[in-house]
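Below sits a lone chain in structure tokens, taken as the form predicted on its own.
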Amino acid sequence: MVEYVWPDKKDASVLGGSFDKIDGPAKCTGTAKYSYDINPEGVLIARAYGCPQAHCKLKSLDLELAEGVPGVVAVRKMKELGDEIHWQGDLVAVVVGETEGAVAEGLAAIVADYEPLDVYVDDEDLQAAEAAGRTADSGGRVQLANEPEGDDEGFEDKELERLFKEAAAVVEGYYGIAAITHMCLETHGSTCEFKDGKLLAHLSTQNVSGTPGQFASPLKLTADDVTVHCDYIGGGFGSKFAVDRWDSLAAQLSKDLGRPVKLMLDRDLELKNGGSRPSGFADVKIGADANGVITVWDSHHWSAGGYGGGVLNQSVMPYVIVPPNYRRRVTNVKINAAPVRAWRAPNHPQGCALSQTAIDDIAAKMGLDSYDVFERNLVNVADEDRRGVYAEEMKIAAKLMDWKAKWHPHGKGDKNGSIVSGLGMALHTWGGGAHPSSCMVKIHPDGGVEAFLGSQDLGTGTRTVIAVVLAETFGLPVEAIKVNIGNSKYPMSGPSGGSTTVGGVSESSRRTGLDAREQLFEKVASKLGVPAESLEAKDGRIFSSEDSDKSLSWKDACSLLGMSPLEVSGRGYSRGSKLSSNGVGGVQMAEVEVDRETGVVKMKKFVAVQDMGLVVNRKTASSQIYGAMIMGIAYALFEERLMDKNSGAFLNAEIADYRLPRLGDIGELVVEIYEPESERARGVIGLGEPPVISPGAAISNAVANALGIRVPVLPLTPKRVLDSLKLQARSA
């Protein structure tokens, strides 16, 4: 009977080493083909048109002239006469073509026409946006722990405003953060082949399993009669979990044309139409005993996704450290933009900053040091063993940013120049469980090995991931595994979001390789005479552990196997499995400087310890940290939609406009990964999000810090900074 476990560390010969990516000479040398690079013999070049206006009717749509230009194809409506656009870039029609060329005039040449709206963006101003009526009411939560006696009406308002006379400190505060869209390197889109009544569709996509029955459905095809392909994206971060309408009609084209078609995003269709993260805005009080313990909390926070809404969710909020009382109101905005879509650990970012500034902010008034007032309310934190592992994370990483030495009060650090500095820090947790994964493992009689998974690989690692798991249960090196994703034709995997692929790929690999092994081992128990349940695989042989004298190269083990390969296929997480498990999370502190007369901030030295459970990979898991960190850095002091509050327009929806951080604005990055036995212990569980919800907050505490005052809403840029600190003069 198979036990599916990890090994021991110390029996470990591969698990937990730091590997490069399998697939990086590919990526490095060009060869590797995204979506973009597929270009079948006879592909058809087809882009969009987006409406020029944020909110309007269309009343006329003329494509002749379209039509007519030379090497243009085809062109179709997305839209029809009459149809309601919400946003601006909405896409109405499609032109196809010969060449690039062509399809560019053909997209000069549309004439439309359109009745305008009343068009309205402005999330922040909350009192504007309900006098305009684009805001709903979406609940809340009152949670106190002395419940009234009987029906009192008025007992929530009256209970919260003595605890609010008992508190030691109180402090009401304004927070905020900006509305941020996808900014991925490859951009939405598809190349579409349709041929003998089956689409072979190259799309750009995280759920490589899941899509080909959204592409079946608007073509009365079933999912069987659809293939989706995807060796590698160029970014997704929660943005490509479904077949978009483009797609659809990429391959709608392909089956009317007769040709592949090749439909991808422009630029700024692509940041107008690819999804954004919600804006946060909350006005917060909460009021804490002599130690700086939260004893009571009362917030109202509103926040825009779209025309549709798409609030953030209520449960967010406080965040991490939820004291004994509580009151909680959501309000929604809607807005003259995109619908939203998932972004990296989504609602975690928002509520980790709109709720841990205002930590931050009792420490500043109390006088007390931010580390000590976030340590003491780790007994707000509703999981007792997480609250450990918080605290040994909070000393790792304040040895590595030397914090004790480096902190001073609020606006009280020493001044060079015009330029203070200053140290913040922030909590953040995530789930990361396993998703449903299924794996098909081949050993070949010549020692060969292969899996076939319908995963996909973000960027992350995930190749390289199946193929330490299957090394490590075959004893063999990660070089000898050949590992194919990235067609749906394969055993189904689920998505990538919720950083759930590692969990489910390692438990699917591991459960199939150990049910692989063990069917080798028979054959070579007979072949040896020795129990079967005696044989060991490491370091290319298999060996009996009662008599290391018996055993077989893999190779000669692998020719036992005859003429045929040995298949076997396996599914991936069951309950109470020991492979993988649920919760993780972490600690980053940030050191930044801020000028004080240019309004710019710069990060100094950027510290993350973070638990994941068991280390599949240390490299790549490292890598998704550093990556999730200089994301946070870009939501923190750069990057932000911004629209036009008369028209509605995305002005910068451009490449060049859309601000991420240089190399030279990210400072110093440290990761430490915290994996004593008892993460390890755990299995594995998800990364890929966790790292990037603390940094908004840790950074906003690290400026606040430095300059003794909130710049409230993110990101820092140098007109926020010069604007709060404006209003600080006025206001002495």
Partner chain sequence: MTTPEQLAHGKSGFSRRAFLKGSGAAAAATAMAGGPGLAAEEESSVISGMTTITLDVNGKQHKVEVEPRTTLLEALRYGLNLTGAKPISVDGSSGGSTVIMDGKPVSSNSVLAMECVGKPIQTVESLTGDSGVPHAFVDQDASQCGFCTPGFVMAVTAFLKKHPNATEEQIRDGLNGNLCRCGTYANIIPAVLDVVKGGGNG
Contents of the next structure:
Amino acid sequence: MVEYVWPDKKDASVLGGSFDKIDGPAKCTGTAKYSYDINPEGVLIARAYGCPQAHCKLKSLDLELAEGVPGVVAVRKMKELGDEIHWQGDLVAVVVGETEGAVAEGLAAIVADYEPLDVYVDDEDLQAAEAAGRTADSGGRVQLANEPEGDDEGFEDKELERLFKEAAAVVEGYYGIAAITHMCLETHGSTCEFKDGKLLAHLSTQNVSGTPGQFASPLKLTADDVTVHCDYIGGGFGSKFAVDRWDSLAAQLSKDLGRPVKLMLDRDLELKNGGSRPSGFADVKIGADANGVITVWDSHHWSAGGYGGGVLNQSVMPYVIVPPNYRRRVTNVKINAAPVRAWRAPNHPQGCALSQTAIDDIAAKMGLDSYDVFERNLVNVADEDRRGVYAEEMKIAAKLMDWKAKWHPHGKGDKNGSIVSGLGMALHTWGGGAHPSSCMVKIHPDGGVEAFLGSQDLGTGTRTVIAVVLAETFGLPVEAIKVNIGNSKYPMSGPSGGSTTVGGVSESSRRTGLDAREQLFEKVASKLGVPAESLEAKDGRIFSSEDSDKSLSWKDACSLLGMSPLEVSGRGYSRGSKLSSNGVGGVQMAEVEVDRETGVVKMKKFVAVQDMGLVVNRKTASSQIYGAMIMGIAYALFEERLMDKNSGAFLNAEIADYRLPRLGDIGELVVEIYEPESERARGVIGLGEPPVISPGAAISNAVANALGIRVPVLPLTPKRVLDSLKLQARSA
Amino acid sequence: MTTPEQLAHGKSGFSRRAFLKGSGAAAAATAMAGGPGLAAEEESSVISGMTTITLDVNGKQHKVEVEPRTTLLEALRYGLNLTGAKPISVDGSSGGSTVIMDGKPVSSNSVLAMECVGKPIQTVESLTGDSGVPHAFVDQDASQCGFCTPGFVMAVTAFLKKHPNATEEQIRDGLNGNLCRCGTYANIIPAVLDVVKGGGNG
Amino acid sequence: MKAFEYAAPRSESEVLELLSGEAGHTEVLAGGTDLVGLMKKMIVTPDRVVSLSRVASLKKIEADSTAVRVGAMVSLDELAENPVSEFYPAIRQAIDEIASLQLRSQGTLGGELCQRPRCWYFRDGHGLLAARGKDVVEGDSRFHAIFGNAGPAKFVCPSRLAPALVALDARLRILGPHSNDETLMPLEAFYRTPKSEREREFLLDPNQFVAQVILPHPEGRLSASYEVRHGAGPEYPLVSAASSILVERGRVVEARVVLGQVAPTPWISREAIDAIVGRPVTPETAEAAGEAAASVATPLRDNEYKVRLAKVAVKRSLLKAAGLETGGF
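I have the form predicted on its own already, so could you send the form predicted together with its partner chain?
And the full complex, kicking off with our chain again.
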């Protein structure tokens, strides 16, 4: 019976090493083909027409002029007359043509008329939203350490009041984080080839195995007639799990026109339709004891998830540090925007930004070192096992930041001209358990090894992880493993979301690899005359641990397979697995400089300490953390969806207007992977999401430490910083 | 105050000699850059509709069918199936479509293909993964989803041609025309430094 | 893009022959960094595009004892790297701030000056004045004008070089409509605040084009540009200022202080000039000049912060011109 475990650290030859991404060269020389890049013979270009209004009914739609544009092949409506449209940019029609130019001209020739309806997009202004009838109670929760004595009707209020009265310090604050978009650099879409009753869809997707059925049903096909192919995806971040209605239309158009059709969204329609993250705004009141340990929390947050989208989940308020007494309440603000989609670590970045800022404000109010307050509040971390991990991670981060030497009380640092600097920290948690995954491993008689998984590589290094796992299993170098993913005809693997992929594919490829190895060992054992249990595979050889003279090279061992390759299929995670686990944490510390005269914030240094169980590939794991920190800098300092309160127009839906950090904006980034034996022993845990959670709170806290005031709403633009400073000057 | 005559005789007109010398030399150089290389077939006639032009891409002459409104990016991607340069923004603000034309980095999505006749164009496909900038990118894991990477590689290639000994500060100041969403900047900086240290400018 | 005719004439006179006198019929193409995007978005829909790329005379930089003449098709990089730019630090600094190497090598001086406003209502097809200013006033005005915004125009002049060039007393050589027509115009007079959608934001007839920018000899004037930028990217600054000063015996005897991104035109601050002339440049006098500049601002609902930035930009451009520390980023 094969035991599915990882080798000990000392026995591992490649597991946990640092490897280049297998597909790095293809990406860096432009030969990697994305859905956008696939140009089958005779491909037609399709582009969508977005509604210019944010809330309206479609009154008339005249496509005739568009159809007459030279080079336009077909025009299709995507809405019926009388349909209600709930956000600007919702797709109304599609134009198909021979060239980009012809299609653009066709789009401009579409004539539509709308009956305007009431527009509301201001998610921050709760009173205005209430006045506009755009709010709904989304529930809440109360948890109190004390029970009411008997039937005490006003107990909840009275108990909270008592706790706040008892508290050594109370902070009442307002915090917020604006909505942002996914901004995948490859927009959503597909290149569809319908031929002989079958569909080949080159779809930009995080869900290769899960999407054929979604294509099939509108085409009156079954999923077996559909192949979804995605070798490379130009960004997803949670927004590319489904076959979108424009993808289905591309498939239908290919069927109808008898030619391949490429339908990728234009940038502005991508931003308007391709996914956004809900905003969050909160009134928070917290009380702490004399040590700064939070004893009581009372919050009301409101959030907009777009038309029909979900709001910021109440479960992340408060975040990680959860005092014994709390009350939370959520209001949904309904705005005219496209429904939100999962955005890297759904809910957590907002929860962290809205609540760990409040905790830092307790430190500021009490004149305490933020580090000490966070450390003392680890008693409020629900999972007792994780408290010690956070404590260790905090120590490491503080050392890397040189926190104690740099720390000054809030607003009390030295000034260099108009520049002040500050420190801030935050901590986070995430699941990251393995998703279901299957794998097929093929060992050829000549020694070649192939793996097949219907998975996808978002750029995290999934291919390379699979190769490392199988290389470790077979005692081969990483480059000896040929990894095939990105095709729905391969064995099913789950969607890449929730940081579930690395666990999922590590599980399935390790298990299948071990099964295959066992079959190979049987043959080698009889050839060498040793028990199969004594065999090991390492450094390109299979040898007996009892008698190392008894050995075969990998190639010679494989030749024992005879004429046919050995094919072994296997499944991934099952309950009780020792290969993977769930639940990680991390600590981040930011150092910023703020120009008090211009409100410009610059990142000076940013430290992340992150655990993730067992590390498979150190190089790509570090890159995930660096990338998450930079995405965090993006939403902390730069990006937000700006909407016209009057018309509901998405104002900054082009890259020129949607601010994101550039290479010169990141400062010094320091990444430390926390992997003591206790963590490594937990097995593989996903990491793509967790390090993107803390940056908002950590950077906001650093700015608060620099300025001595809280700039409440992220991103911390010069306008927001200056407006806050002005407010402070006025009240002083 | 010196007179134009004195200037013509090599006497300093402005307060520094560099003024005169530099301007004259540069004027000649820039005039030359635009002059030759134009295909003789191209008269200054008015062109409309589909036309066949010849583009000099990666050292080879390619005939491509274009309209006046066809961008260089479209000509590369649809005409030559060179899809390394990417359509990311409507204008040049992402740097994703960067190619090197006449030795200079340009956003191919904001250049009309007609404008490129007679100018050598270098795309990312001309580079190999085992040396120079792409190799350094692979080594430092400076790509994630990879969609911005070809544009970045070309921008870095052009940047290093101009600044072969670039310092980290120059790199941080000089490569802000390209946008990455996954956050590979922290890997790109050491990758560029590696190329500088290696003495190769890609 | 709408289909259009394309022509790439070889001479200035051929350019003029190809340009139409009718507004919107022809567009002049320089580096393409702005025009091509505008055509893709169908904000600009010419029937003919006339490229200047093959007119060799427009690519020259010429200098004599009185002035430097920079052809409209000289790229921003070529200008910044040309030794003559050492005489005009404000120009070189403004080009340096355009953080994209692609924009700098592809963009031209003429195109930079003639680029269209970034106003998001204009770029969304609402016209330059966007419902005679109503869209901006009732909508989102965070990046709009804080000076010169009493009329329907609320956009800001997008040019990042214009403040420096106006501060340096640059003139334009404009050709057309006919082949021998030539107009020399101070750059500050080139920009205007349109009062109707029929007017463009600069004084250029459809059959005219900018051929050269003429920079007078600085004659010892010091200059600098300062941009308040949100991030290192190529996004437009929130506010900028350029100052050119002549200092004699420790006091400013002549000054030009021009703000960018604050008004439909480059904004010459008379108030700042009056405040600094006759005084030495010190942190205090520069601050006072900034305050003077800001004192006449008329911010819209969302852009009061830009008034404070204008003050800081003026102060820092003066300090920088005088070779002093700005005290900030």
